[in-house]
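Presented below, as structure tokens, is a lone chain in the form predicted alone.
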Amino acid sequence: MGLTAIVVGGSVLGLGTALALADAGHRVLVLERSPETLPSDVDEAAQWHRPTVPQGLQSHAFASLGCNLLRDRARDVYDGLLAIGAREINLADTPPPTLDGFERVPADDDLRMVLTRRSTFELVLRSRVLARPGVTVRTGATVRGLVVDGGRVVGVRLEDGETVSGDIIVDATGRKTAADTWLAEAGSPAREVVSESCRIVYYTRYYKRLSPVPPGPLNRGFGAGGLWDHYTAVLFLGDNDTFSISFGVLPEDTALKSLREEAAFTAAVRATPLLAGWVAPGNSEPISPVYSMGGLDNSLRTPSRVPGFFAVGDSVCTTNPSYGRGVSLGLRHAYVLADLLASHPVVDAAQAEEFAARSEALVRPWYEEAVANDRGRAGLWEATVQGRAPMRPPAGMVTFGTAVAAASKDAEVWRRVANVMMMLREPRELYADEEIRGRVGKALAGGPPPQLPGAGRETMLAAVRGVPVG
């Protein structure tokens, strides 16, 4: 007989936790505060906008870690995505064309991704989770506190005063979690929180492809794009011939705030040579307005050590969404919890300590890498906007930028970059590996490779101000 688990939050993270726990034999009640009717098909899902889930409107790339977890441990979800219009790809099928003589190795088989919109992913995940006999979802249920008995969390208190009891409580409410308040009110020690701004604002729009073949180059397995000296623009292939384009700029770059306007957004895409063909007349049509998202932080909370209470995914660690790691990290965290309950089913202090240790080992490397990468990228953009030369990293230091540049010349560097980006290997295996450091240095000894075509600062400013781009 399994435990009774109350999962607070019914978005992707809560559903993924319910999936992992239900398949491990536990009974799960998901409490979702939104009272809205759930979408029933991909079109309804794409139009379902929840203020509490702003990232649901943004582009998503699903890293191999999460895709492999679903393929290996919840195959019905994986197959359901493919059946509804998503598509599986493998990054090793499209290595950089500059890697002469590239040959696949067996480990490359794990570099799979599923191309789909976040809305479609959540739709399929929810339908498959609700099909499991041990799962119940209750909507319109807002949690306002925890019920503690004898130093152990044994339930939650809802907004109307009702209490709901369970053997364990899982916080899956995401980056805006109120769990710190709940724990403090219950007399538990405050969790330490470290946070640093990602220093980026995103603007995203969705499109339906009309051309029978991709109308532009695809330099990434999941789409196309690049990071230039003052902005990033990436195209993400989705399900059912859809795609999205996302721009990222500094929050203080007021000259590009007009990207929130549809005309300026389109002009910016057309000014970016790598992506311009995708929005040329007859190649696609927009199917959404421009969605913006800012106020993003890389944050890390010390895991709770209160027996019976478990926080997972974004409720513990958030990273810049551009790295595409939130869903995979959340799914992996959910399975960490399910596996812990299998090996240590007694809800006690030892169980809480072990989960805290496993959580820390899982999330901290990705938090630290995100902070380091965002500092470097924001520094480059800030220098460009201010018209000064950017600082260069110390000689011999491997950064994300130098590793990506070297990956176009060295297959082993490409493979390591791909595995870290897809969360199949930890960041230290890229940045602190002596062999990789040597390979990066050798690959870049003759200077960096040519950059993919973006838009220079003046060209971009002219485009968004309505000046024709020649």
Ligand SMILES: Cc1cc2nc3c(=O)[nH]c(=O)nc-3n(C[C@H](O)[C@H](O)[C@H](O)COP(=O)(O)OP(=O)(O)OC[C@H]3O[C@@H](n4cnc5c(N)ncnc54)[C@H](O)[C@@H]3O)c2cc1C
Second form
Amino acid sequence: MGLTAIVVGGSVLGLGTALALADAGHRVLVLERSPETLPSDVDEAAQWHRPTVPQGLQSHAFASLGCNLLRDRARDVYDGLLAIGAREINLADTPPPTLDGFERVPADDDLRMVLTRRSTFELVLRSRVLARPGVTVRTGATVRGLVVDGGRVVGVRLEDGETVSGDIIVDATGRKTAADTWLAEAGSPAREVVSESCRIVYYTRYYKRLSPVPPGPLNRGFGAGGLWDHYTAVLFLGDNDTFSISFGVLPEDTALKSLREEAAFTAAVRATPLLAGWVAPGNSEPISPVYSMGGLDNSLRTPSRVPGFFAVGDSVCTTNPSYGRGVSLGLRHAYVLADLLASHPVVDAAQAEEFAARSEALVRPWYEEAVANDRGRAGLWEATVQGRAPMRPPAGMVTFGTAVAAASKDAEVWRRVANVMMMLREPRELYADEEIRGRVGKALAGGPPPQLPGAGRETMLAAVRGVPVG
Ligand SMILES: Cc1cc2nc3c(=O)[nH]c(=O)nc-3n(C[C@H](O)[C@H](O)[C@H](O)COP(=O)(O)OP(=O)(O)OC[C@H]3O[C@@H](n4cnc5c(N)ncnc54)[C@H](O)[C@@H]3O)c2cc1C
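Form predicted alone done; form predicted together with the named molecule now:
Shown next: the complete complex, the earlier chain at its head.
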């Protein structure tokens, strides 16, 4: 007989946790504060504006780690996505054209991704979770505290004072979690939180493709994109002939704040040669306004060691969305919990300690990589915006930028970059691997490969101001 689990938060990773626990034989009650009803189809889901989940409106790519987990452990969700208009791709089917003699190896099969909007992903996930007999989702239920008995968490207290009991409580309330307060009120030791701004603001707009074939190059498998000297722009292919384009700029780059305006957004896409064709007349039509989102941090909480209390998803760790990791990391974490409960079903201090150790091992490398990469990228952008020459990384150091540049010339570097980006291998296997270091050095010895066509600073500023570029 399984445990009774209360999952607090019914967004993507609360649902993912419910999925993992229910399939392991536990009864799950999901408590979600939003009083929402389930959208009935993908179009209605795309209009699903939940104030507590603003990132639900932003572009999402689903890394291979998460896609493979669903395919292997929750096949109905995976198949449900494909049935509703999402598409499976494999990154090894489209290696960079500059790689001579690229040969696929069996392990490349794992580099699969499912192309879908986040709203469609969550629609399918939620309907499949609700179809599981052991799961109940209660909406309009806001948790305000924990119920503790004998040093163990045994329930939650809702806003109206009602208490709900469970064998374990899982915090999936996202990056604004109040669980530190709940734990403190319950007399539990504080968790350490480290955080550092990602130094990026997002602007995203969705489109329906009208052209029968992709109206521009696809250099990323899941879409197209580039990282230039003061901005990034990425096109994400979605389900049902949709796509979205997201710009990322420095929060203090006031000149580009106008990207939140539809006209400036379109002008910026047109100024970016890699993406311009996608918004040319007749090739697509916009299906949303521009959604902006800032205040983004890389953050990490040390795990709680209180028996009966577990945390997953953004409530534990957030990383720069550009890396597209949050959902996969959270799903992996949910299955780590499910597997732990299988091997160690007794709710006690040893179980909490083991979960803490497994959580740290899973999450910390991704947090540290995101912080290091963001410092490098933000330094470059800041120098460009301020008109200074950027600092270059020390010679011989493998950075995200040098690895990506070398990946267009060396198949083994490409494969390693792809595996780390898709979270199938850990960051140290890219940045601290002697063989990769040597290969990156060799690939870049003759100078960096030509940049993908983006917009220089002056061109971009002129475009968003509506000034014709001379
Ligand atoms: C701009 C942007 C782009 C992103 N792009 C990607 C991407 O491409 N790929 C990717 O994998 N990840 C991406 N992410 C990250 C991803 O969106 C998050 O990792 C994910 O949404 C976190 O899910 P969650 O369930 O942990 O938290 P959330 O989605 O924040 O959900 C928390 C839920 O808890 C509920 N809640 C909060 N407090 C309470 C309470 N007291 N009681 C009851 N319910 C409560 C909320 O209402 C909400 O429903 C992106 C993030 C951002 C910001």
